[in-house]
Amino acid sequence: MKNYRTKIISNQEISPGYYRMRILAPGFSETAHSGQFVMFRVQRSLPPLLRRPFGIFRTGSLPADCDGLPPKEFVEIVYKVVGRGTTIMAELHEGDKVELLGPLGNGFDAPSCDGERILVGGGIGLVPLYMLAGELIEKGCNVRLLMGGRTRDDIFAVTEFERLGVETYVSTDDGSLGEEGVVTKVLERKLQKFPKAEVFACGPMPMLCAVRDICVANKTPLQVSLEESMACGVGACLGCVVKGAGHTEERPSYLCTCKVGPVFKAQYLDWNALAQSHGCGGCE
């Protein structure tokens, strides 16, 4: 983990309301893994004052300049404009100063390939799956990505996933792109075809609950990346705790998303408590 006082390389809208920001971060890629995140803050005296958490989309480096300077290492985040903080972010340009704390948290556990690897992402939940897909492809895994969104505007980076060698499937609730319907319907079909698959998912809680129920019914291993609000990102504020499996009043089990997660094996979480805290009922 390192605190970067750095600057923006680029900040571009890639789909209506979705932006990709590339930030100068020397040495970041040496320690970053799929599923980790950064805490981001604009370097100016304007609210919001607290850092905001954003998943890492990818890391990389730009070619060396003609004057012989070393390559510029960077980290990319993808965000959706939903409030005051992200509205400010969308107005930033090349050269603007920002602060990053990261990489933070525990990411995906990508074991050796002994079956199909199915990634399920909804909306901004696609972000942590890009690095994971690359890691799995490097290991020689067969990787399938199921991308879901309400409309075509919630689907992005399809070409980039395909360039990695990932087989992609797109579905939207309104049928404006790909198959019409929820992405979990596609998952049900794929698990019937690939019963030895392992699933990795990130997205809104109703989608994650449905993915979890499908995986339980099929006895399929599942890892999920949770999207929880965070104030510090290092486990100090305890604002992102979730209930673990087996939680009782006599033996409470609380898991700090920013320290233990944000990626969890599904069996370690109390899914009814998670669903209720996000206002979407309970899981089966």
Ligand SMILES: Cc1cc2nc3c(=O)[nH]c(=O)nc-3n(C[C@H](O)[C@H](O)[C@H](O)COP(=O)(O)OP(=O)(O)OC[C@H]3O[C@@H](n4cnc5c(N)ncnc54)[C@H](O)[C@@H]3O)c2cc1C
Contents of the next structure:
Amino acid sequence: MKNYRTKIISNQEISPGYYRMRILAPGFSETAHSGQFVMFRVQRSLPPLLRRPFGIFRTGSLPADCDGLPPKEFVEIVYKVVGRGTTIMAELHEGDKVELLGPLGNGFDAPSCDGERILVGGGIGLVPLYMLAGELIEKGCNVRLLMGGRTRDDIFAVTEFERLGVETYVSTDDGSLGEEGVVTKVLERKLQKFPKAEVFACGPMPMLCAVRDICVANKTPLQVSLEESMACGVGACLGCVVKGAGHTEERPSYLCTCKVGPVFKAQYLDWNALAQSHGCGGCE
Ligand SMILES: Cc1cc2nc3c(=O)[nH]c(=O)nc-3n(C[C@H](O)[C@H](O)[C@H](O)COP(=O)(O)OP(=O)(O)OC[C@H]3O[C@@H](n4cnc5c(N)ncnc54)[C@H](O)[C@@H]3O)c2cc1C
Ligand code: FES
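So that was the form predicted on its own. Now I'd like the form predicted together with the named molecule, please.
Next comes the full complex, this chain leading.
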């Protein structure tokens, strides 16, 4: 983990309300892996002062300059404008100075490749799945990505996933792109076809709860990336703790999302507590 005082290379709207920011970050890709995140400082002296967490979409490097300077390594984040911080971020331009802490947290664990890998991403939850897809494809896995959104605006980077060799399926609640309905319907169908699959998911809590229920019913291994609110991102404030499986008043189990996660094997989490804290009912 390193604190980068660096510059924006580009910051473009890729779908209404969704931006992709490329940031100069020498050495970042050497330690980053899929599912990790960065803490982005929006501005130094004016509110909001707290850094904001964002998943790593990808890392890469620009070709070496003609004048012999080395290639420029970068990290890319994709963010949705939802509040004050992201509104300010959307107004930043090439060359603007920014501060970035990362890579942080524990990412996906995808050691071997026996069987299908199904990735489920809802809206901005697609972000950490791009690097994961690349890593799985490199290991020779068959990777299917189920992309879900409320409308077509929530679906992005389809061609980029496909260029990696991923088979993509799109569904939107309003049917404005792909199949009409929720992405978990597609997951149910895919698991009937590929009963030995392993599932990796990131998205809003109601989607994660539904994915978890389906995986439990099918005895399918599942890893989820949680997007709990975070203040420090480094384990200091305990603002991001979630209850672990088996938590009771007598034997409490708390997991710090920014240090232990944000990616967890589903069986280690208390799903009822998660669902209740996000106001989406209990998980079966
Ligand atoms: C590990 C991690 C990875 C994330 N990755 C991404 C990503 O790749 N792209 C992206 O766009 N967002 C991501 N988020 C969410 C992102 O951090 C928030 O959207 C952002 O901090 C909002 O800042 P803001 O100042 O614009 O909004 P605020 O003004 O702080 O809040 C605006 C609204 O957004 C809600 N909100 C704030 N944080 C979250 C959150 N974590 N989850 C759900 N709702 C929230 C608030 O409750 C409020 O209603 C991630 C969060 C975590 C913890
Ligand atoms: S965000 Fe501060 S401990 Fe996790």
